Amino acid sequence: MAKNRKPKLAVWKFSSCDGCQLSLLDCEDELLAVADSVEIAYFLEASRAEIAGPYDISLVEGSITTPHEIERIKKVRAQSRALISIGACATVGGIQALKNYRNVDDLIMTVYAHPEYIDTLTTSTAIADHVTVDFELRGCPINKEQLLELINATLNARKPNVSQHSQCIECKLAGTVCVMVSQGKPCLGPITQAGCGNVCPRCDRGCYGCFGPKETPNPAALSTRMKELGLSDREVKHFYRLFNTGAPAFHDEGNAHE
């Protein structure tokens, strides 16, 4: 890296609703200071400018649905130092991967008035699954807090402290009573990821698996206490297939209740 240039960030949209990248956005005046730290070279959804790469770190948002984005992403990988997949749809292929449990030509024909012009892949897939990522930061959208973090960490060279921990844990560090215990509500934060903030069992909802699953879950065992809530297995399969529905251990457990 030539003395004194700043790093250049690109940020790059595929499959997606553009959630993750409003994140960045939000950061308002946390996003001065990292625009005064990189020279943002790429991202559309804030500007028009485009300066050409190499790029010293890509985010990337968005999952892997089309042809089309498969030589793309390549394309992004290979003028990336770190490249970095942002968000559910991104990691695990989002809730679009919903269309990985069905006849893709059979929702075409539904849903399209000319299906003769969709071009699509069978499935969605995580960025993962076709390029080599440095890091995967969750959340269905990301928490801008990991995120300005993570940019931090890669431009620092060192490992990002994101939790791993599960959604219980900062249930209980924010004081807030278990929906599951408390009012034998169905709750995925026993094997769901720390980041969002506590949204959902604050507001007295069970948590719904947008940050997909912690580290080493045991939806089994969850699985079982949902039934003896009272929870059908078809409930309990939906209950898994929601943002995160690609993710394996989400995956695995919905179709155990097929």
Second form
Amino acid sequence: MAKNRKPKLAVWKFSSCDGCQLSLLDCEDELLAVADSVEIAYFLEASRAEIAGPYDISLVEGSITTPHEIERIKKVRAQSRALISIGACATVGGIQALKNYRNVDDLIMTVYAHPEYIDTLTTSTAIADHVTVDFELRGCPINKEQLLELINATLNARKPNVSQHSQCIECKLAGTVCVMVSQGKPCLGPITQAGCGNVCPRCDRGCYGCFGPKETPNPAALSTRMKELGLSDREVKHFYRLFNTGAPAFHDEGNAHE
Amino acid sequence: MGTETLKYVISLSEVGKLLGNIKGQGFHVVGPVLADGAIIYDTIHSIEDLPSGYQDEQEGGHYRLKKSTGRRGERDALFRYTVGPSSWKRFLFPPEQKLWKAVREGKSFSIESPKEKPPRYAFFGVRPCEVSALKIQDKVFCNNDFQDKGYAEKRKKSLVIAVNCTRSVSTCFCRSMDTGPKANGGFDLALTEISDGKNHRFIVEVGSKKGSKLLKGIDHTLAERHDLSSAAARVNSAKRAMKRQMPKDAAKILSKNSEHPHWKDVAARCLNCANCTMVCPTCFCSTVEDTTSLSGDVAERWRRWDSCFTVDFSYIHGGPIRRDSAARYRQWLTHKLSSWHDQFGTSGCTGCGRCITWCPVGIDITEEIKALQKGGK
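For the form predicted in complex with the partner chain instead of the form predicted on its own, what are the coordinates?
Below is the whole assembly, all chains and molecules, this chain first.
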């Protein structure tokens, strides 16, 4: 990046709830420093002002669910030096990927009063299924510390400290007592990537897998244990069919309990 | 001087005074506390903070803590539970630690070391297997070739008040590792609780001059034969109840069976989540991460616990060395029980059983060794 100008940052929205881009605005204490380090060129959630591309960093939120979005993501890619997809929708298709298991016409008929207005694809898919992505930041929603770290690392041309290991490591570093072992609660932590700040186990609940599968996950072994803890096949299936149901490891294991 | 053979009796209230004495000497006292349905180690201020009347139940992948409803002696007991998910390594070798900070100065930079003074810890309630774990980590962090200054400094200043076990759980196997249930040296004071519903008292064994000084102002009398035999009977009952065993020749079994088909079998069950290494009181692996300020004018290097179960752990140019779960499980078990001997002159295992209890799917290292022995060389 040229030294005499600030890098241009754009934030794009596809099919999503906006929660991940809000994480950027949620960086209250650090927001001024971020705004000082980059030129926020396109971020409709924050400002109506639009500065034309190309952009140095594009943060992309949301999944691809319409024909129009397929065309739009290609245009975003074409004008972005680094394209970073953020959140479960952008990285694996999000909770709306549950539609991938159903007949879309039936769903449209059930949900909308005027189905004729709906123009949708039969699937919800990740950004990387359509264009080249430089980095995927996981989470539903993403963790703002990780987002800051990623922007920071990108600006300083270093590798971001975003681990792919298990949620269990994060719990143990923080000293959080394992809810699965000490209370018998089902938990996706052992096969889920760390990064959320062990939100659920800290509040006495099992992990819901919001950060998607960790590196080399072994869901089959975890499912065996969940059934020993009393879960039915149906309950095990539903455990995997959440925000990251589009991730191959979760998708396949959910299907195995169909 | 023979002080290490001297044994005294103190009452329950004097244990409270002893804690007060330690605190009064400026120590940061860490001991067992109740948190989130488990016994963990955290700061304690007085004897009131110690969980009383609790007993744990442990199995592979299973831990439950219950308030005892049994005999009065059990209901009053301070130390009828065994080890929980935390260990003392958390204090001597913290999960995350800043190593240094660099600040840009024009075209150069300066390096600052952390200024925080390490606390003087008093570890209160260290179980015999954990005393062994401290000795093992001492060999790792304070040997002639390598010294971790932070660890060494904290360790040197620390006090160890051991508590011998009068109860064991199904995951304990210290008996077969010769590390318990009675501590053999490595402490300043060692307590054995006699909670019989009548005369709640503790046998105190003095292990060092520092320990001896702690008894100043504490009402203590020389232990009589019946006190000693009562304490010994309690420790023996913990020992007798211990059924789980590590095969004596585990080191040899592992060094001979690196290509055993059983590694694939255990890999099919292993989540490679790293819980075993996190809860292990001797596992010492770490990684370093560099952070920067947004402007790039300040950089910091942090050390944090890592595990041989992560892919990044063995990453070198070209990729990780141990890509599959079988290779990573083999690395852990073989290092812990076999090559640790070659490296540090001791086993890396103390028989505390944490890796069995806190494995979400209950993998049992003693059983894995037996399986390797069966079909192996």
